[in-house]
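Form predicted alone, single chain, as structure tokens, below.
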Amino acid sequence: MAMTRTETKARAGLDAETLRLMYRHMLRSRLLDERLWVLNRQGRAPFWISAEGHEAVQVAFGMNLKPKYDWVAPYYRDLALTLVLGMTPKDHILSVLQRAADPNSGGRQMPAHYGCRRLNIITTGSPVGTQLLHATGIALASRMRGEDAVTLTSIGEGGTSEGDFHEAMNFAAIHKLAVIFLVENNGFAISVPWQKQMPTEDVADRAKGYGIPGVIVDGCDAIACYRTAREAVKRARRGDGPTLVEAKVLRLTSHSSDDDQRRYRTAADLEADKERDSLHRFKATLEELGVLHQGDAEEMRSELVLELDRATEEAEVSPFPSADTAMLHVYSETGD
């Protein structure tokens, strides 16, 4: 028997509408991710670096932020996060097909290098970890303007070995800035397991060195992620300073389209990850709670696939950047 709205809220701490929306965001990201892989394997997209297995925590944080007011300095797996904040599948397909209308970079950046000025998503760069310093600077600017805007920045656990990670946290902690450091720990820094990447079992332990909270959350548990995100955002917005959140997520695909994880991971390990997939796990939870009824997930999937098909068709006929714009934004246009 399906649960009432009150019973659902009591069990999950969230109402049915919010839970359904979370699942839709996660499914939308997964389907888009799979489509971008297909475009890459067809030779139409030069590169892809997947978010599969990371969706739950990204959706949780995105749904707790204020789009166009709060700021995000993402890393290359933050596909679901950008979708929640307002980017569209078409935006990302334009990017991987390198079309002029791509809002990330006008077809000039590598795919998965996110940026959307109208949504306060700052441009991602290829050097690992630089976005953390940018986020800290943005949080300082928000403070100077008298705003209560929250800045979220994310990184993989491998990037926490960079000096930028420590410098950003140190400065943010000293000045109690409204910035959240989200580490999406999937256990692998490209092909190197975390045991060879860092001396501590948990990245969150590093927060102690800066006097800020270090929180660990199961990144495969969407409801737990939502609760963690809500508290971190509240803390930042009320002026209590930064939080380091470590989400233990899965990397369900190879590091990127140029990698083959079967060379350094066993078949049994890969199969075990599929069993813990946050998308399937969340769907089962919502069915148990009576939030998703028979056929709901399939209907949602069909609707999202149609959206993807339209986005793909429109992106494919969109023009490439004109050759005479090749030097745009490379050199000063004013001569200063």
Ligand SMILES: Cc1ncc(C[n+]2csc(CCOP(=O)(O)OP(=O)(O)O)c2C)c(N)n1
The other form holds:
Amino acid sequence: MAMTRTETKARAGLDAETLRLMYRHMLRSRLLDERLWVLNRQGRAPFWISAEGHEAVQVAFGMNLKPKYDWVAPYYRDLALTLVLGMTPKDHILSVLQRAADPNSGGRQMPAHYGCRRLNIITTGSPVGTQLLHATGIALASRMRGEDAVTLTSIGEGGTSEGDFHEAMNFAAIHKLAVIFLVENNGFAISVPWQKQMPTEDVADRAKGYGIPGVIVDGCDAIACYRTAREAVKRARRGDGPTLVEAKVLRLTSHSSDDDQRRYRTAADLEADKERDSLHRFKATLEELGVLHQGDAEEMRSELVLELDRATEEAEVSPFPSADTAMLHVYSETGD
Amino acid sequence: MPQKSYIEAIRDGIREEMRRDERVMILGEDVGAKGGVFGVTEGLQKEFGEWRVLDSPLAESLIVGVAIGAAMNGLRPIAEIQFQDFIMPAVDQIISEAAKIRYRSNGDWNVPMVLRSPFGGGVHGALYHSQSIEAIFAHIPGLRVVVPSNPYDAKGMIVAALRDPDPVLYFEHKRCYRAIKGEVPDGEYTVPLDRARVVREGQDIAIFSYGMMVHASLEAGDRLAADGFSCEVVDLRSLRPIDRTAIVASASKCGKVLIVQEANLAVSVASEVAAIIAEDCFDSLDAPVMRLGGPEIPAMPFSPPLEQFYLVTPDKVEAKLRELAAY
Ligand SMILES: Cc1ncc(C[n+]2csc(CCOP(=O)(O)OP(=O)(O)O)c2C)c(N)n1
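Okay, that one was the form predicted alone. Can I see the form predicted in complex with the ligand too?
Whole complex next, starting from this chain.
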């Protein structure tokens, strides 16, 4: 069946398989996220910090990177990104349950402090902003070895107020490093709205000061995100230097399980965000395009829920780290 | 006298001083509508407005650097650092600037700023929401570093800090916030910023500690009391300057000493207390000075068995006290 012009445009040259996969990744992250909130409310996980509302742009970038070859210096909202790159729901359930087998940190760090050596996802701490400089250094090393690996690093708009943001962008731009700075702008840094964080609405404007492209994308429009990610990755891989991508996303949950956003956001505002949720929007688009058929999404969902049930069961019987391991890995255990 | 929690006492002290002195203002992340992530500044923006309780961008160097400037131009700012763990971007401003401005200007300039920040673990905060890094600052001449352990001191010391002409780092153990309650007078009073306090008198072992560890020490001391050992518990309260007179008095009186802190021991507050005792109490000691603190690992891990391994608990204090008693 011949496609109409709007369909072609909406698809951005993406085949049905890619679109379906993109939706599946987004749904998988959301379902895992919801499961982790449940574990938190049941008192089995002391902390969770969510990616709900950020998934589309993370999936878009994840799908455009070469896992294990490219590098990622993420921040704590990047659940969906880590899943696309090859981490699993079980990995993250192990982390929230603080088990020894947690591949992020062996239960040492809070959940959502992502890291996976096998996938070139570097370990991340809590101090906001530091990862941008690590990403820049990683890109420097790739460049010096003549590799065309791309490094993606991400941060919230609040984090862009830290000095590290400027220092990283400046250096990466000077040396045209293959690093992408992804700002996931959800409009809030815990309770502080963007208006108190920065004098202008768009972080992307700051790219001008470094002579690099600053691109704004609607983070609720999955296809637009995909197109933007593809372009930024191509540019970096070609050796044309960094891009600052700003995705306008939604924070559909409170900042973390320790926060209650109803204290500083109106009910109407929260309701409006729900309406804009990319997951529902994307599903509707794909149904319109005939990429998802009646029942497809539901089938996907039950398959993913099954995966989650199994992962939860397995993680729950996985042991805690024993106290005597606390002294390990301060320095090399082997001398190399 | 009204019973207040530690967190209420800090807030009361700030609120009352803000009513008395319009130069006092607060600058920090989430201090406004949210009232801070722990709720210390709850309600203050409503009462004093957005200028005097100012939500800052997410930038610690900014918070402290701007507070320094405001202090040099007549304000009495409270810079709030959300967690002591996130003070690092501001360390240049604290150590290179705030601590040295009076000295380098030959006394022409000063920085009457208070920096408040929660510290300490045992709250499932993992590596970056649990640290006790007060020793870094206690090392620096030009700074005052205080750690109240109870609501009475919390209120009296925040008021004293706001009236002090020099930079005061006021560290709050986050487990004290809601767990520790006590009598707090309504109205104005201050507690000195350079004096330790004997919290419980005793004869056999002197315990020196600060913050939440004062409470662990009291509890462990009680357990030994049942066996006829009396412990003198000294709350250091100020880590810089440190109250040498009080340390020497209690150490000399008891002859046996245990120093308890949550931070790891190497080059720490406990090291300083032990050195003072070694210098001034040599003839009065009946046993080697003992120290109890966190292990020499970078920070407190998350998973419960690892966190418990790190934490200094009343049980661990008790074991150490028994070792000392038996010496
Ligand atoms: C250096 C530093 N300061 C403060 C914090 C505490 N903190 C954690 S997340 C956060 C807000 C971050 O907001 P933003 O960068 O906009 O990202 P979002 O959480 O909205 O995705 C703050 C203040 C921190 N982790 N690190």
